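The chain below stands alone and is given as structure tokens, in the form predicted on its own.
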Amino acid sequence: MSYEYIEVDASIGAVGAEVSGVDLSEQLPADVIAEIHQAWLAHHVLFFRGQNLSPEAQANFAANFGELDKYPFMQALEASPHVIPIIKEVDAKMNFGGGWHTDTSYQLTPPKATLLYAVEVPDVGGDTLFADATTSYSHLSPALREMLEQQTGVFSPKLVHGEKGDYKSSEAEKNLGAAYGGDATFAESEVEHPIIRTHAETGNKSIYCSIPHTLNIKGWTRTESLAIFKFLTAHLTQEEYVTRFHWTPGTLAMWDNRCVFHHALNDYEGHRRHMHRVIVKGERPA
């Protein structure tokens, strides 16, 4: 695939590409945005290094790809109502976003895009892993794909954010900082989505269920469902589907939650990591 306005390097790993030749702090012409969108659909994750983005500039760039959404469990920055700070302080043990998942899949209309900007990162560690949920799905057996495509998942934030969720201990709340909170009623809510979703723009099918965000397959017990979720997670996170990305300050990553899983590694104890995140509204999974 050739591009006129941007340079795209897809040699970085199994999924994703680095894009250069563009300053995201500027108001970009429609032709440039169209090429970035084309590259994003082709590679699922785009990385832009060497950017200098204020919260407002990050939100303005994200808005080129759809209506911006608000994350339900973190307070936004004063500078922008759509930019949330994700900070792990030096003395924190727990990180935000650990474990393989797609962002807020427990919403009725989950975000299609997440844009994460590195403000401050450790010299060593703090990488993010990205997994291709489309290619990995296509490599399952035809019989298993047929069975999975008939199943509906029950998705909920309760496993993480609910009253008995992973983020409800005093230690977790201390680690996640003062910006963490949210609606307790929504934290216990449930919604149904296909566990295999069809991409609204490409038509490709991808694994969508995850251990932390999917309670069970409809009509199955949690124990029965976990056997499937664990198998699919192990399958899609094999080396042949995964890219490990090392952050540098001023890097923006933009990933497609409809076809990519990610996992923020927590291997930098004693060091600070400061990121800014924006999400773009998507459509109801089908």
Contents of the next structure:
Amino acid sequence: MSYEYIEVDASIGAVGAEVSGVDLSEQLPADVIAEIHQAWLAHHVLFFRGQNLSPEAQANFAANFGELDKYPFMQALEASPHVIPIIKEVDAKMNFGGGWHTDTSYQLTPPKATLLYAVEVPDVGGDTLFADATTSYSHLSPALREMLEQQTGVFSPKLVHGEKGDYKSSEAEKNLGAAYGGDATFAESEVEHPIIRTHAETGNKSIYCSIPHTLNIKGWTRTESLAIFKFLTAHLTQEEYVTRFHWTPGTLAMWDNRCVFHHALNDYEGHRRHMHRVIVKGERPA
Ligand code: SIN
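Having seen the form predicted on its own, can you show the form predicted in complex with succinic acid?
First the chain shown before, then all remaining chains and molecules of the complex.
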């Protein structure tokens, strides 16, 4: 694929590409946005290093790709209602976004895009792993794909954010900071989506169920379902589908939750990591 306005380097790993030649703090012309969008669909996650983005500039850039959404469990910055701070302090033990997942797949219409900007990152550690859920899916046997494509998943925030969820211990709440909260009723809610979803723009199929966000396959027990979720997670996170991204301050990542999983590593105890996160509304998974 050739680009007129941006440079795209896809040699960084199995999935994703680094994009250069563009200043995201500027109001970019439609042709440039269209190229970025094209590169994003092709590579699933784009990384823009060396940016200088205020919360407002980050939200403005994100709004080029659709209506901005609000994350249900974290308060936004007071002056920027769509930007949430994700901070792990030096004395915190737990991080946000650890464990392989796509963002808020337990919502009726989960966000299509997440834009994460590195304000402050440790010199070593704090990387994020990304896994290609489309290519990995295409490498499963036709018989398994046929079976999976007939299955509906029951998705819920409760495993993470519910009364008995991973983020509910007092230690976790302390680590996640004062901005963490949300609607307790929504935290226990359930919604049905296909466990293999078809991308609304490319038509490609991807693995969509995940260990933290999918309770079970409809009609299956949790134990039976978990065996499938664990198998699919182990399959898609093999080295051949994964890119490990090392952040530098001023990097913006923009990933497509419809076709890529991610996992924030928690290997930087004693160091601070501070990110700004914006999400763009998606469509109901089909
Ligand atoms: C997230 O899951 O949105 C956070 C990922 C990260 O902090 O690297």
